[in-house]
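Just one chain follows, in the form predicted on its own, and it is written as structure tokens.
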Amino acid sequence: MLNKNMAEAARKALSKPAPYGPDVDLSKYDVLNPRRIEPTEILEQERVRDASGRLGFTPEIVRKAGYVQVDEAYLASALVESLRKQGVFVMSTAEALRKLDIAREVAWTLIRPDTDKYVATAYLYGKEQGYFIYVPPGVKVRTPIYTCLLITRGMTAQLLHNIIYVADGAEANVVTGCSIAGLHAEALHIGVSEFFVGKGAKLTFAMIHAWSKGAVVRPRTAVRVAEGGRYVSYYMIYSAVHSLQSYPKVTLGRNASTSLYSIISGEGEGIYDVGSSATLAGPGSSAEIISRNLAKDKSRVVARAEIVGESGPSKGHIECMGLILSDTAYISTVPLLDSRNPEATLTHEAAIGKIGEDQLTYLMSKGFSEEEARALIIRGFLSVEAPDLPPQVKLSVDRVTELISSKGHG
């Protein structure tokens, strides 16, 4: 059931643009009258086998993940009863809406329906499709808990409203992959995302993104971390895409902290409109904003980030950085500092450029082969150090480093 004065409002921001990125015409994407896939025929089928796959997701990651979306259908798995077992749920956002106080409680507390019309969409449209995720307090997950988004056929809306709790002193490691198949075909994704990290509770969450030169795609992340708790996030795109355009939000409670990492890969026409923003709320509080960028072919990579300091003493720092393989490739980045506070520390670097001629020389004389070279040396642009990712969430994201590196060469 729509709140009625959220409605409205989400009503009269149909037409609303988002501040960054191209506007897009929603009208043509079929949100109002999706086909249904029924859930029994999720795994059957070679499309998804094909989405999954090209995020290096094997099957047996894709049968254990804790939440499969295939277009509007919803799997669960087994892993679902194991976690209850220590009080952990993981369900349908539109099913913890109905059963968990928890759910109604938080829902669209951090997002606001009029936001743009992309979150407006989601809101009247969406059905409270998406993932719901709560770690009760002191509950450390330590296994990653796996979702799969995925879209199947062409000229959807794929309209999702997903929200993870983790309660104080919990722990949780989540790892969301979102893809569609086709390297063609044309659909929306909107994954409106609502995240609360509690007192001295820990999130670690890494999504990975595998999309098509036709897909269109609006993330609309906002997390809130309570007072000594940490949320770190990894994000990669490694495909073309017609438009993404995506900035997150994390608010930092007293003594909180966050670690912000992307690593965009831009290809063919696509526009890649992606940031990270973190305000400072509270004393003691720290962030860091990391990028890799990189731009083939004609795609335009445009790279945001912010930090405000509300509050002091606390620290944060930005770093982007680009790397252009094209004559006709474009990178911009746009770090902004923004001190309320004389006790806010608050430091950012950024660098553009191509890969060196003495890069590839000083390789080539070692006996690699330039195409060899040329992925060494993206392999090594690529590699960020994020100690807090766990080790089988690391093992996807070097995957993906490996697999980019060997594309960006061209």
Contents of the next structure:
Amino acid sequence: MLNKNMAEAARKALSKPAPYGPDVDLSKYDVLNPRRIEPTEILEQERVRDASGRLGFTPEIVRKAGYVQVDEAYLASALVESLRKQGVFVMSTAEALRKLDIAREVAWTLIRPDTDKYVATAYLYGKEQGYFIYVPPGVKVRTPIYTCLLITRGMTAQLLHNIIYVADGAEANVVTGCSIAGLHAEALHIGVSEFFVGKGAKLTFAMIHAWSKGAVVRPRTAVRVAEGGRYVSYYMIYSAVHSLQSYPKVTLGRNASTSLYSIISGEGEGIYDVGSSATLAGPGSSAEIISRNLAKDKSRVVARAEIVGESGPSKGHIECMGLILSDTAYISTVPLLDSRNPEATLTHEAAIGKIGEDQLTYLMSKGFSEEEARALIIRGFLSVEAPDLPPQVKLSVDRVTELISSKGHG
Amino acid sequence: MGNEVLRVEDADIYVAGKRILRKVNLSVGAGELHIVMGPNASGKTTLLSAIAGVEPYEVRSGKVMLAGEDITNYPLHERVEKGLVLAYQNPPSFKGVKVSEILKWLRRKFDLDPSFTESLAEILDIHKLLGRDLFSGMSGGERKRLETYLTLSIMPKVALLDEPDSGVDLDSVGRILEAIKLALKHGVSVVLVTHSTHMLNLVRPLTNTVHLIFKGHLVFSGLYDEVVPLVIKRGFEGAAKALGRWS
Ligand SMILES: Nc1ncnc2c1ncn2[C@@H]1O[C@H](COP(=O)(O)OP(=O)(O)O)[C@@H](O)[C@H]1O
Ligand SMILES: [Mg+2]
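I have the form predicted on its own already, so could you send the form predicted in complex with the partner chain?
What follows is the entire complex, opening with the chain shown before.
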């Protein structure tokens, strides 16, 4: 079912490295054949509960999730049936491409299969695993749609293609948790995500990552926001990784806006090269990119951010903060403002530092132990005001923030 | 004098390795109000901070006793648990740490008396500050009222208040005074550093002892009327000379 020209191009790109992050030999991972399963088959498994628990997802959330993928096996839940009454579709991308014109129309229009070897691999070998979410015009789905992408077997390559299409005037909140069972497991996760936000539509997308020391993670995300639409993303990673590299790109039409938050907590010897890019393509558009970057142990965190002002009047702001918790850790912030229009107002602020001794001492003077004081300061550093997050999603985020700050005093 | 709760014995007091005060002796009884006076940079903050155990201030020789227990070598937060708490002259600001979070934590840790903390919060007008980041972007009055609240709400044995009234509007001074009165009534001993004649006038009837610091010494400890009028009339140097313990 692959498009001949795209497949041809993708094959040529199979050895094309990404511009950022360490290059990875993909040949050592096992690519498994997708299969559909029944919930009862896997949701009770210890390893599944372990992996999802680390995301701050309760078993209740996993049971109600719209789409769950465990290694190569996937399932869509009963919740999906109730959504279908509103014309909302949640299914695997492979199924959507078989059944829905809209899926065929938009798939692979924002990300080219020959972008780099990771996308090419997902295109050629992924068999369109991943989720497809469609919300019809004017329909507002307030309850978060959870999707859960888990790896439970070592040396697995999880290759995914996710599509979210929020039609004109519609609204959706999607929460994706990606995790792995076992803190030492080796695995590869490539997630190609294409999101479409219609005119006056709104998509809030929260993604939480909890990986392992051996995990190689290469998300590839592109988002198109039409006139007056709004896209909010909230990304959190708080685990070890082998390496993670991701640089989502958002393009904004007339009067469209976006807020892109990332909370990165690096540990072990992991490499975290994470950014966000927004292009102000339409007049009246605006973007803010806010990141909090924490580095412990020997981790290396590179926080990239880019705003391109193509048209005006438009507004963009980057805020990049780093907190170094060990003298063997490394943080680099790379904010880039690129204006091609005199009416584009672009600003950035960046700061990297350590926990202030005076703050620690102050809290201890009110009875906090040093550990408690550190945890509180780290929690403060990580908590960014993200008013668009629905309350249920904020709960998951808070749980994860708590996990990070309580183990962040090393 | 009531039961002694705080006693400083022959203490040499240092900051960042430099001696600021020599052979300090001080005794505070339960529920008493003591005032510490001295010129700028004479070592008032150093004295209070060293007693509280706040780095880089330290007591190098001599002793600090709290309710009969030698706490000279106790780490900071243990002194707090024992009931000795410092209100900073200039507390640092925090981003992302809400006032309400700190209060919640204090309530859990110290098993606070709700009726006392509630009255205190009302007096110091704390409710408006609950949703704010700790000390971030706060006015002088807001900072001092909050710092006084955080210190007194624990209901310590001894509260060391370092210029709670400096840079503060008159309304806030009045509120801080009321808070001190309430704490004293609950048996808290207060050691207060202040400069302002306004505050000095207000606390006169409550004051047990005034300590005068000058040129590296605690030169005199005595009654309010022995010290304060003299300082106002002749300045610190004149008062220190007249009180005869320094030349
Ligand atoms: N953290 C510090 N590091 C170094 N020197 C200090 C510090 N704090 C105070 N000092 C010095 O100690 C002396 C006493 O200061 P301080 O106790 O703050 O005086 P006061 O509170 O009476 O104005 C001053 O010379 C001051 O410069
Ligand atoms: Mg001072």
